[in-house]
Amino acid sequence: MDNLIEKTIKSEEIFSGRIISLHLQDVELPNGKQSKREIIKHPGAVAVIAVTDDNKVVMVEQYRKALERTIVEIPAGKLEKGEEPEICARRELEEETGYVCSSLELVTSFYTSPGFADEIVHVYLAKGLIKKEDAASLDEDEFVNLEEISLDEAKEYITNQKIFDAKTIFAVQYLQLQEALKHK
């Protein structure tokens, strides 16, 4: 493995935003030559696979400016500085959907785009959902439509690209696998 390491010679932050920063790095390659890397630094995020007692998956439809369209996704959000992922998962679930849960279990964590970003997403499974009386308290720049759909509907959403992001496709496939294991 050491024969694959790229040694950072110089790193310069060329952009610092509200969510990400962009760093330009000069690196020494394993063969001794030099190259440049553009690295996006991200604080990390959580995503919540929330399943109701009647086996509906709680999703949010929202406009994604980078795509110039709406997509349907599992609830998710950015970690605040020093925030534990489980706390963030509970907060995002409540803020985006109005649900709280009695059971929250870490499913996995994964890097979204390791070729250029260090963003890690912690995926949780939430069960024992209870809808709060008061509405969801979204961030002031966040607008969503709440959907509760069956696993079959979610698969159809993937086919017609209403669901079109990796974390949500992962969530649907995870639930499919869990269903298959139950019937084995």
Given for the second form:
Number of protein chains: 2
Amino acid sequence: MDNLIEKTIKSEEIFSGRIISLHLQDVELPNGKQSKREIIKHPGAVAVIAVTDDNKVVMVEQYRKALERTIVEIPAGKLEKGEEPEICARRELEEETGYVCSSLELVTSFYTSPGFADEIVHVYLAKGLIKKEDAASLDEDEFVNLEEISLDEAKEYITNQKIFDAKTIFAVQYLQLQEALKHK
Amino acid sequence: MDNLIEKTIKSEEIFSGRIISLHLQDVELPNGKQSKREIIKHPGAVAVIAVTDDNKVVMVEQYRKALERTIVEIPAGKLEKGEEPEICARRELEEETGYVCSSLELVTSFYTSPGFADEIVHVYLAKGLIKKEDAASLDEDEFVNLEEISLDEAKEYITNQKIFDAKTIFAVQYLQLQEALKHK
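Could you drop in the structure for the form predicted together with another copy of the chain? We only have the form predicted alone so far.
The complete assembly is shown below, putting the previous chain first.
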């Protein structure tokens, strides 16, 4: 709706890093008053709900410096400049898990934190997984532990807060919903 | 797992704003090498899946400067300093929608962007909604349009990308799952 628009009066880049940049903006509100907005720009990312033929969900455990702890997540990674999300999804799946897939479909895309960031995550469903012997591997400075767990174990991981992030909790709920719809 | 930990060697605050702060960290990787981390600190937030007695989901449309567009979201807001999430959920629900609720339960909590931010969102389910005539109202500089839509309309909104953020897509899927489980 047009009546909600915030016009940019001034935008200043405070920081530009390897992954994110921070912008401080002066905006004009719908009532004519001014306010400030703190905005993070991010290249966007993909995440992959990868299900093996024996119905295990492929997860990676990794240390998240922002949280100062490890969490268990579905495989994911940032888009490289100009990279198609589907290509990125296949690349990240192979690099983080060693799997290639015969079927890959987009489930949904969402902005993770619209209040302050433009990060978008494209979530894919990968099936027909085949372990590749000579899989493209991780950057030598990336460290993850691979886990393959059942849907029930994944729900338990959420209860125990080992799974604790939006895209992975969404993914587990997505699989629960498919399961529930199948048995209807 | 201990083998994944990244030790902080140095942490520098680059920016501290009204809502977020940005920290640049030098870390030691598990292989002994060094790397840099760009970290956003955020106070955390709540979001409320509010369902009316006639089964409509309460949504708010608002302009998101980070996206330069309006999107339709479940009511949500940042935690104030020291504020209990449940108190915050009741406050935001009333301020953004004019509703108070007789029942409020925590559905889940998740980190929105663990790759670069510590923002956590606590998602509540509110039922027994009553419109309050003298509801606490929004800050005069906050602008939202209220919508009450069916679950089918909400699914359509996702298809049309009017609903486009993680917490709201999670919320719609949560209601779909409850519906599917009820009919099993």
